[in-house]
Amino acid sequence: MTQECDTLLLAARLPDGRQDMRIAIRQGRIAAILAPGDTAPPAAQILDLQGDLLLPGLVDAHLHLDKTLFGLPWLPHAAGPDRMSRIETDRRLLPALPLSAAERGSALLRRCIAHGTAHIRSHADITPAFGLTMLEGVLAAKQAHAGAATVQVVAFPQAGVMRAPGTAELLEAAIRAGADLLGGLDPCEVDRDPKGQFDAIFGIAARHGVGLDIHLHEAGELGLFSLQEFCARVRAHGMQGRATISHGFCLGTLPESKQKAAAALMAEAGVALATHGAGGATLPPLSLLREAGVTVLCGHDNLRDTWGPYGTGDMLERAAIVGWRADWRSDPQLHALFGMVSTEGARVLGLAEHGIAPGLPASFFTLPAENIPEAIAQHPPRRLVFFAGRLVARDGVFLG
């Protein structure tokens, strides 16, 4: 190839083991991957990767940009130990913060991007107390960083649907205002009306042609009931492949026979599972779910926010936490973890173009590692982060 490219990367190590490769980038896409000895095109910019591993942009499939405290001085955790206390703390604390949801969400977005995350699904609280304020903040942060990452937004009823009159109408307004998906929350434990919640959210989703991503924290048989009802509704509405259960803690507490039955039900309904490896809950049986054909993906959930002080924004670190909790040690298992924070997340988010191949968007990052297992286990610092051909971060610093 002789046509000039925008950027030529030298001495790249690829995930398949090839070394000393050159990556030509033109008009935001990978124009060519050149082996040693191939003739390289002229380039406006040449960068030497010095043998660094080059990996496709990471996917954070479950985040709460509106709740984060990034951008603020350190604030001690203010909520009690239970979920309802955290919901009440949100209602009281978030509107009083000196930075808006857009400003705080932007600070977190920049941190995630600098760690190599290219695609995010963020929930935005839709409650009678907040109205559409949190959604508007997340949408503003999304727009401000459109040249560095994609953000898919879920309208999330954090205070419940049936127990908070007016929420269903707000959820519908949120979809009209630009939310991409609809959320739900513990239909038995929070709303105490699973039929009412599912009637509402599936009705809105059907009217607007959007997917669903519900938080399901409920444990044991109660959680299994909600999971079964959700899967039945997904099948009845023909939403296979457009529905996700986030957390699914009940799956980790069931007898193996019921785990297998639930996994088969989810696979048949095309319902994915998003996990963040919560330390305070039993981890769902990730291997069993994957073997049954359920797509499993990862997200951070809460990142230094009103629900907890932890998290750095590094999805490789999050994958390592999930792998540690699942006791995954072998290289094939570490490769599976990488799929959960990249390829499988991209599939559930509906991203048709994701990976390292000619013609695909040049959205990737580099780091000093020999291979994917080392990248997961050690999660070394990111050197260069590209999005659609643009260098958006270098050495952990967002470039704007």
Given for the second form:
2 protein chains.
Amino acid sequence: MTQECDTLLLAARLPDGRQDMRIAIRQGRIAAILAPGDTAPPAAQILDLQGDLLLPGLVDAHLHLDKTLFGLPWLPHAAGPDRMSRIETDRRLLPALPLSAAERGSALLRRCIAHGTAHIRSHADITPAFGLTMLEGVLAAKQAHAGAATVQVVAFPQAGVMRAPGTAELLEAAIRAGADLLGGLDPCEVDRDPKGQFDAIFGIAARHGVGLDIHLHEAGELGLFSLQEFCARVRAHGMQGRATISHGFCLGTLPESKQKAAAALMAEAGVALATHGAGGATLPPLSLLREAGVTVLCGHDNLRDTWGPYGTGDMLERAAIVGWRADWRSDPQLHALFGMVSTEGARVLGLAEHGIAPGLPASFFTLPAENIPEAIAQHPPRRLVFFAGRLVARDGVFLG
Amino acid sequence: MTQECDTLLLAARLPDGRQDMRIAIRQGRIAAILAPGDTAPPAAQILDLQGDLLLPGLVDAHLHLDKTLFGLPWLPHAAGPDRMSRIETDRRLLPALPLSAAERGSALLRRCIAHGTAHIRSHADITPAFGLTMLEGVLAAKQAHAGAATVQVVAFPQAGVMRAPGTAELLEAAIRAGADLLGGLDPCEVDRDPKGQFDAIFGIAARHGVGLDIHLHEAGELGLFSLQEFCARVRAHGMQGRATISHGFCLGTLPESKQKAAAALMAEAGVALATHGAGGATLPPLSLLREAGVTVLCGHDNLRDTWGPYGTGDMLERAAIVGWRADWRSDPQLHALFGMVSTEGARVLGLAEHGIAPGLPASFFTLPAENIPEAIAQHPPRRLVFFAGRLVARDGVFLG
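Based on the form predicted alone presented above, generate the structure block for the form predicted in complex with a further copy of the same chain.
Okay, now the whole complex, with that chain kicking things off.
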């Protein structure tokens, strides 16, 4: 091949173990992967990776771009200890901040991109108090960074659906305004009306042909009841493969027989689980779920925001935390973690083109690691981040 | 003050919020902390911190320098799923590695130092198979890095005491060879003879006047029984303030009334708890323990070693993981986490001089953070690390 390429990367290490490879990028895509001895095309730009590992862009499957406090000076955590007090704190605090959701979300987005994240599913609060303002902020942040990452937005009824009249209409408006999926929230604990909430959100989802991703924090048998109801409706509506339960903390506390039954239900209904590692809550049984055929995704959830101070934007760090809690130590388990934050995340997010192969978009990052297990376990700093052929971050700094 | 100093640091931010401060270092100690307007002494070397936060050297209170695989190419996890299989894997694997314990431990030590850790308590396996070789390796690594960190070594009977005849004598020899403290391990589960193990290790500790730091992984009531026995003997031997229980996973699963009784017992006996964040096990109730007066320490435990692939050497990252699991979100809680990996760790390790004040050793690090809560929650990369006045690491690279 002699056609000039835009960028030629030298001395790349690939996840399959091949070393000293060259990657030719043309028109935003991987034009060729060249082994030592292969003839390289002329290139407008040449970058030497010096043996760094090259991995496909990471997927953060659960984020709240509208709640983050990044971009602002440090703000001490102001909410009370329970979920309802945090919802109330959001209502008071978020509109009063000196930066808009678009500005704060953009600051967080740039941070995630600099850590190698290429694809994000972000929730945006849709409540009577906020109307569509948080969604508009997230969509603006998404638009402003369209050249550096993809963002999928979930219209999220953070204040409930049935207990917050007007929310169902707002959710429908949110889909029309550009939200990609519909959310839900603890239909028993928050709404005290699971039938009401599910009727509403499945109705909207069906009318607009969008997928669902609900927050389910409910514990034990209560959470299991909601999970069963959700899965039954996903099957009834033919939404297999387009529905996700985020958190699913209840799965962590059930006896194993019920965990297995719930996992089978989710697998049959094609319902994925998105975990952020569970923080102070119980981690769902990830091995059992995966063995049952449930796709498990991973996201940051709250990231230095009104709900909590933690989070760095590094999905490899988060994957390591999840694996450490799940007691996954072997190389196959570390590869499974990488799948959760890359291939499997991309599949559930509906990204047809993801990976390192000729013809695919040149969306990847480099880091000084020997292989995927080390990249997860020690999550070394990212060196170069490319999105669709463009260098978008270098040494932790977003380049625009 | 006009006496020349060795190093003058400009534009430091201090943990108490003061900004644009200058730090004069002379003969390994902080000679002065100067506010804007104060006259600075002449200096042989001037470094501009550009507003970075300056924090006292971190304490890793539980590490296994002899088990690490750092320094070697990636080695997939080889042990089985339970503790006994890991002990057996150590016996086979560690002596066969191409790098010695001194070399591997040194590689890990340099990594910890580059992350701002100044003080480490490391265990060293003392078993019939290893004799004192692991201890000698850890002592050699300690010696080689005496100018960059302090290392306290625990003679740790990883294969048990009663079930591994000859271990008691080896432990005594380890103390004579330079170990600082005596360890112990699951006296019921591993030795099936709690009285035997405790008689042995308390006897040696008393004869040599050294402190104790035991591994206690035992769950539920069994762990509680061992904890009660340990605390009773600490009081009987007058070892209050010189005894630590590492892990104490049992504390996480007990009903609250028994957690409180156990915490009161530990507080009365002056027994500290060292946690690594509990990984796949249950996290002890850190708030309850601290409220009862128990000093809680934090360490990495296994760090890319024969027991598991995770760990980076960054105690701020580890503190964030512990706080996230403990559901600590407020600024006072984030300050408590910092205490666990600095002041309180230093106190239990018996380090009389620790902190940022004139006269104290110049052992500290800098990072781009606004305050301690941000330093924990986002654990940004370390820029400069000083130990006793010497610049020992810069931008993550150990300088020697």
